[in-house]
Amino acid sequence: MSAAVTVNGRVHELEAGETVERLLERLGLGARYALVERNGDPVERAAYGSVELAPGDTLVVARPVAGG
């Protein structure tokens, strides 16, 4: 069985040692503007590059939209 994480309800393969930042880049989401929750806990944007993902993690990724 391969290692995977769930992002917004969709399963994605997990690369060895992958961080939140790297996954966002791979998915084309851009870490700069993404808000991430991992297993129900918010991830600080400053930690995206150091938080390693584990098989089975569930992430919710949102991109805030400015409006007025």
Second form
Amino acid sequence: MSAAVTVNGRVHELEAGETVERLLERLGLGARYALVERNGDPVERAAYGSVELAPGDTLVVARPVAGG
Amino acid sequence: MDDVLTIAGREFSSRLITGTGKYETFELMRDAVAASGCEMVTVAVRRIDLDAGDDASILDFLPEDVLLLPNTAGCETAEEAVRVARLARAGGLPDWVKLEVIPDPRHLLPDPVETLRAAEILVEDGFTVLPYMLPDPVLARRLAEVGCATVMPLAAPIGTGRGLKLRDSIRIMVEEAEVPVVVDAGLGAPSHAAEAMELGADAVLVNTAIARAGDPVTMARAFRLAVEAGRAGRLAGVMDEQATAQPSSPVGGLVTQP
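If the one shown is the form predicted on its own, what is the structure of the form predicted together with the partner chain?
Let's see the whole complex now, leading with the same chain.
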């Protein structure tokens, strides 16, 4: 089985050397508003382009929404 | 009149904070935010639905000069709230947080123990913390002691629009406050906001009463005016109530006297 990560509870294939930024692009998410947590730790926006994902990583991708 | 509200060193000329929830459309929210004159709005943080495609972001409808205040709505423990606040900050949202720890879905009342615990952790971690709380003067002092930037007592449960049901407790909080008191939740009508400001609140936070009004943009303006009126009334000094009637016209020199 090829390398994969879990994003918001769903399994996604992982490309070799894939960064957070590249994954967001591939998922069709503009990186501009996405908030990312990797294995329980928040990822700094400035590091989206440099943090490389590893097989088995669990990601949460969130964003600001309307709320009170 | 130079009457600014200062929270954590940042100055606000508006004492109305609004929530962005429950509007029919982002366009309506944008127009209501503008009409309210507010300089700070709350937003929530939620997982992206990966099946929904790249739909519009709320951030595209909020002006750059309005401070975003991410909330921790939906969190039931201190750990959950800390996790959401850290995620928001890492992703580029401000390091201000409206701290909500609410384990009770029926009444939406905040957990004071978990709120204080989360506040300590977040302040230590460099956040500017604005905690949502029951109006408890003792808890308010504890929250200020650990470094919270404000205290935000509820007037009545979230979304009920019932006004200052906990008025007496909020009054004590105002008298003893070491940080700004922001009345948050339960205000339903502009008169409720004016009453809170007359009582001495430093600001109010309103969402449902504006978003669910028949005409949210006009209601946003009404709340702006009510907050300004209530604040001016507070500064001017509201008269003491009298037990008996006091005539406003001279009692002597009546035309009809013999």
